[in-house]
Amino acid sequence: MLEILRQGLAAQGLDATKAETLEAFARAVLEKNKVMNLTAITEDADFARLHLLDSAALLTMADFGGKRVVDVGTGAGFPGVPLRILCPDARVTLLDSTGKRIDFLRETCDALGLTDVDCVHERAEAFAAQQRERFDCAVSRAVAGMSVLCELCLPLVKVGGQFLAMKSARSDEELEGAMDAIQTLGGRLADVVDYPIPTAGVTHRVMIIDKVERTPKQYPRQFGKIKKSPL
């Protein structure tokens, strides 16, 4: 795994000296995965490429240095923990609705010596009521439709910030269906970037949304309403 990470980070123009810390995080996830459902990807090479190098790709598309970043629906810590490892001056909030995952991430970040990481057990729509428009960037690899993700993420982003949604390269229809939601929530599509994951033979996509206006106060709605009637 370590050599794949070193080569992959170098290919992305990122700091390959962080590979050992990324591997230590991977080992912690894989060990915990024996007793908790964190990932279906358990083979070392696939984990390195499809979790760690995939997450790292965000650093080639935006500057996270000195920024407040929230990872919505972080799950096992992707992409938020690799971002924090590779960009030490980013201030990262890992947000998830499952308490056991957040407990694991808190313990693991402490063990790895990662400071400026907040691990928050809360639903995204409730968290937005507390932290509305306080983040420079929101990121997410959560498995949800783009309209739903926008309503959960854009209210957290300040005007002038960005939301980066990690998606399949076959998501044209999903993006088209989310354009009204993006505009309603104060966003504007800035770019769609398809990127290869080094040595994986896989191409993924990031949708980059600029926050250009404040999100109307009625959003986000309760999750049941968001899911039942996406914008």
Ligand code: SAM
Second form
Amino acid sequence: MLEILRQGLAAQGLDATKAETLEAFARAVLEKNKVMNLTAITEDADFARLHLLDSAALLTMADFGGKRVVDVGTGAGFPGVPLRILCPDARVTLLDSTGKRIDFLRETCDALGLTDVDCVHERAEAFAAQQRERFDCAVSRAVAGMSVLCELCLPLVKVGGQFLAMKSARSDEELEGAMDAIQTLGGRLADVVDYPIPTAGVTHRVMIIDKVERTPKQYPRQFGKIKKSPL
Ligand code: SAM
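Having looked at the form predicted alone, could you now put up the form predicted together with ligand SAM?
Zooming out: every chain and molecule, the one shown earlier first.
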């Protein structure tokens, strides 16, 4: 795993000296995965590529240094933990509605010496009541369709900030269907970046949304409504 990480990070132009810490995080996830459902990807090389290098790719698209970043629906810590390992001065909040995953992340971040990471057990739509427009950046992977995801994430981002949604490269229709939601919530599509994951033979996509106006107060709605009638 270490060699795949070193080579992959170098190919991405990122700090390959962080490969050991990324591997230590992988070991913690895979160990806990024996007793808790964290990931279906359990083979070392796949884990390195499809979780760690995929998450790391975000750093090639935006500068997270010194920024407040929230990872919405972080699960086992993707992309938030690799992002924090590779960019130590990013102030990362890991947010998930599943308490056991957040407990695991709190323990693991402490064990890895990532002491300034906030691990928050909360639903994103409820978290917006406390932390509305407080983050420079929201990131999210594999949580919901783009319209729903925008309503969970954009209210957390301050005007001038960005939301980076990690998606499959076959997401043209999903994006098309979310354009109204993006605008209604104060966003503007800035870029769609298709990127190869080093040595994986797969291409993934990041949709980059600029927050250009404040999100109207009625959003986010309760999750039932968001799901029943996406914007
Ligand atoms: N982002 C991780 C990844 O890419 O491996 C985890 C993806 S997992 C499929 C989706 C995660 O989103 C779950 O851990 C779930 O608990 C969380 N989630 C779903 N809806 C949420 C919400 N409204 N607020 C916070 N977390 C949510």
